[in-house]
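The chain that follows stands alone, in the form predicted on its own, written as structure tokens.
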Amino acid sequence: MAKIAVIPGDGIANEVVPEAVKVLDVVNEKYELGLEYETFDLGSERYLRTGEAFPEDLDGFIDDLPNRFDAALFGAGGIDHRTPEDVSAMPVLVGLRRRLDLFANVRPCRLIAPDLTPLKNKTAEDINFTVIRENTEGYEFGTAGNYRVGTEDEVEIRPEYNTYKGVKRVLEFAFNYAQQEGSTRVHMAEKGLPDGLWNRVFAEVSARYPNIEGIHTHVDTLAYMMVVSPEELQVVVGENRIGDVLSDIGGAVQGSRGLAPTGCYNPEKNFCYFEPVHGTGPDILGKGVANPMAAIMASKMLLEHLAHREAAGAIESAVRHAISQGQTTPDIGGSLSTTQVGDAIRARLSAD
């Protein structure tokens, strides 16, 4: 039996995460998984209902999650036009990553339907790589600041902090991931000093994996490769900002960020969390057209983490079937609503 914390968060996450949970309900019953969930109303929806976005001790709540749950399914944190600018579930997102030290953000990029990619003459065999983003350092370290605000001399400083420990462990994670997946290449994307920390530590770590080719690549070249020759890529690893940008390019080449899930890990901890990568979607909030497939595929990753591989495979198969039948939201060419797509996927799961 596994316990899952469900935290939808802001914006369209409150539309897509419930569809993912209903998919989990189907496989939970069908495969007798014994899953238990508890849903936490944190962020914009809670604010609209109560005037407060979080409980008083949010840090304590986050710190206690690994003691109470095996994993979490998170939705999104960010802009939600229904609430003030400073009200969002971002503190939950930052807490999940940094307070729990889930330093490796793993974003698979898999083309699951050939006609979805905007790339010419590329197949599912060509678009099949994973971006691993360092999740706790870099530009999100929290020391940005502005000076002389409102004048022509305004200065914004946004330093990026990377530590030897942080760089080394995410690079080791990437090579271990490649080893487990049977991959033979790891590209490290960066744009730093020739003798900079990432470059030096990559050479150090790469030398310990003689059966895996470690390739240092500037981030602009790596972005170019993603849209011109994605078949050359297997595992890509980069610092926080670089990984953020590249993983969204990955979402684009697989057809839509509405298809892209992610998982956040620390191999020294049992607790992980999973989420769709698309964010809060303020432009489509309330329209009923948000694509639930990324959230549903995040639940598939969650089941893989819990070693329920048959059920996870069934979810992916049902998503593929829905796409093949045109049972999709408008972002990938369909005309169904968020709920109708979820219904179609659940119907396939029940029928198989």
Given for the second form:
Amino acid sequence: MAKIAVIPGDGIANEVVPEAVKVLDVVNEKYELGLEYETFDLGSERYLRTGEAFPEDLDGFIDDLPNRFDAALFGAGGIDHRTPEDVSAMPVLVGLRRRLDLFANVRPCRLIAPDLTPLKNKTAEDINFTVIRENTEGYEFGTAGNYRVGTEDEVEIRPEYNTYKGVKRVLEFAFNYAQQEGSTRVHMAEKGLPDGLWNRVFAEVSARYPNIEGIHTHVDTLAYMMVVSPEELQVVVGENRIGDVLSDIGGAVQGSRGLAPTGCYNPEKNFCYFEPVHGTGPDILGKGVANPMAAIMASKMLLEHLAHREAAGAIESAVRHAISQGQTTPDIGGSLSTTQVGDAIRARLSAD
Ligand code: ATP
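The structure above corresponds to the form predicted on its own; please provide the structure of the form predicted in complex with adenosine-5'-triphosphate.
Below is the whole assembly, all chains and molecules, this chain first.
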């Protein structure tokens, strides 16, 4: 019996995650999965309710999650105009990644309905790759600072922080992922020095996987390929910021950021978490139009991780069905609300 922590966080995540949980309710009962979940409001909703965004010991709460739960369904952390700028669930998101050392952020980019892609003449076979983003190092970490602020001589220093161990483990993760998925190619995207750490470790790790072609690519070339020749891509791996940007392009070629899910793993840990790739959607917050499909597909990834493959497959086909019937939010051409899309997907699951 698996236990899941549900942490919606900020902004539209509070609109889409409940839809995903209601979908889980349906499959939990239908397939007798025995899932148990507990919801924690951390971030903006909690602040609005209590004046405090977190419990006193947020780090302790995060550190304890793997002792209490098998996995988490997260929403988003970031801008939420209903609260002061410094109030957000970002510390939860960073804590999940960093304190729990969930270093591999897996972002599948699959075209789940042919009409959705803005790319001309590209099919579901062409748009079917996975971006693996390093999650605990890179541009987000390390000592940063601004000096001579307020003058024309201001200097900003934002170093990128990569360790041999960190680069090696995410590259190994990517090659192992490729092997498990039956992929034959791994593209590593970077834009550093020819003898930099990522290049050297990529050559070293790649040599250990003779059945998989390891291709070094500059990130600008890779961004171009994602739009022009996505069919050449199978598994793409890169540093934190590079993976972030590339997976958003991946979301775009799939049709909407409202469709893309992600999972964060460390194969040595018995805990991982899943979330939609999109953020807090400040411009659509409260309008009832946020697409819940990314959050619902994140719950599908969660079920796959728990080896509930049939239930996971049923969720994906219910999402595909809703899209094929035009039962969608405006971002992908429909006119339904967030809840109506959730209802349509649940109705299909119950009927199947
Ligand atoms: P982050 O920095 O956390 O990735 P962001 O500010 O870059 O977040 P989002 O919050 O994802 O970006 O929003 C980017 C755009 O995508 C916005 O116009 C937003 O409305 C749209 N968007 C994001 N999520 C959804 C969704 N679920 N449904 C519809 N539109 C969405």
